[in-house]
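To begin, one chain is listed below as structure tokens, in the form predicted alone.
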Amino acid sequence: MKRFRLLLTGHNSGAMNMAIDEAVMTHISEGKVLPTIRLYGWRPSAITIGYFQSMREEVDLEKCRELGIDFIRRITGGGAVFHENEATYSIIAPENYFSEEILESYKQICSGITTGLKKLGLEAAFAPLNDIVVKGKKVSGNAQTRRMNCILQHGTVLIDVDVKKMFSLLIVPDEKIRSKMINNVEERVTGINKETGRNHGFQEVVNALTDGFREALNLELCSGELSPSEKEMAERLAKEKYSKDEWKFKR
């Protein structure tokens, strides 16, 4: 049984959420804090793009500003993701805590999510490379990076999905294509509430995921909070890196 710190950091801006992950990873790499599972949300809602994407090519910046929605670049790869009514997790640990094989490590970590969703009455399954599905529909997408001798994996667990709103924030060159894409995503993506037929609150989902990670990964979870050093680093990174145009528009 491995000891992990459990961080429940509530709802933060996109810049702060990304900054916390980096600050935690830095401190874990230096052996200053326990490996960590963090569960959190987004306020305001946000669009994140993958590290290798172009913000100007992917995101309708004017629409985001009009609606007060954050736009931010992740340190992980993958595509654009709209974060609104969801519970988000990150798990950060030394690389040797999980398989060196990327697919196997995704499977190991995602088992915590599938176990948590089963506690909400859903038969969830891992769908390689990095999705979790319920009745064949995606309910969670995940991304991973390895640096500083650590593995960082974070992902969304959708409580409700507003596909039309999501596509209103993305750049799609043709309205006919947009309509087809919306229909396609609505057929392939779902949320917890739709599948269970009841409204689950953010905290209820966080509690289920906490139990899921604890059981599936055989962890001793120790409730904690950011250290003063992590907090200082996160605040600095949010201000000096993740909020800056140099980061957001670096590609």
The other form holds:
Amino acid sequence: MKRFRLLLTGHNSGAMNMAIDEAVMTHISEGKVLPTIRLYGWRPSAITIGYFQSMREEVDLEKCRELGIDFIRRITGGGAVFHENEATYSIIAPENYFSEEILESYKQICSGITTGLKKLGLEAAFAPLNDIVVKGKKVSGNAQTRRMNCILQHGTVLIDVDVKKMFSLLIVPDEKIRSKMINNVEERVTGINKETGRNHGFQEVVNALTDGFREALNLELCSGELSPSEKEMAERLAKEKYSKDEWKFKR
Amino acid sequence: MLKNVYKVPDGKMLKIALEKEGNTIGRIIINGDFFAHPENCIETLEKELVGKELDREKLMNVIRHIVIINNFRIFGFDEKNLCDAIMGCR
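Please give the corresponding structure for the form predicted together with its partner chain, as opposed to the form predicted alone shown earlier.
The complete assembly is shown below, putting the previous chain first.
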């Protein structure tokens, strides 16, 4: 059984959410804090893009500004994600806690999510490379990076999906394609509420995921908080890195 | 700047921007929703590809070589897909 810190950071801005992940990873790599599972949400709602995406090519910045939605670059690869009604997790640990093989490590970590979703009554399955599906529809997307001898995987578990809103915030090749893309994504993506026919709260999903990780990864979870030094670093990174155009528009 | 948006069959999206110098690569940007470890490997690829001839076979060997000697791990496209995406820039 491995000891992990359980970190519940509530809802934060996009910049702060990404900054907390990086601050925690830095502190874990220096052996200053326990490996960590963090559960959180986004306020305001946010679009994150993958590390290799171009902000201007992917995101309708004017629309985001108009609706007060953050737009942020992740340090992980993958695609653009609209974070609204969802529970988000990060798992951060020394690299040797999980398989060296990237696909295998996705599978290991995602088993925590599928186990958590089963607690909500859903038959969820890992769909390589980085998705989790319920009845063939994506309910969770995940992304991983390895830096500073640590593994960081974060991902989203959709509670409710507003595909129309999501596409209003993304750049599409032309308007004719927009409705086609919306239909396509509505067929391929789902949320927990739609699948269970119930109305799950953020905290309920967070609790289910916490139990899922504990069970599937055989963890001893110790409730904790950000250390003062992590907090200070996160605040600095949010302000000086993730909020800055230099990072947002890096590609 | 020439461009190509290339959906990799059973893979991710590649968005290439290319500046030609004669029949070689003058400058290239490789964007997309793929995964690459370590992340700076794409910047390395972009730098290493400058000056390389725009010839499918040669380019494929160059990309394969860069990926292997640096032990890059890329998910969502392979050297053939990247080559197709580059050669398809218009």
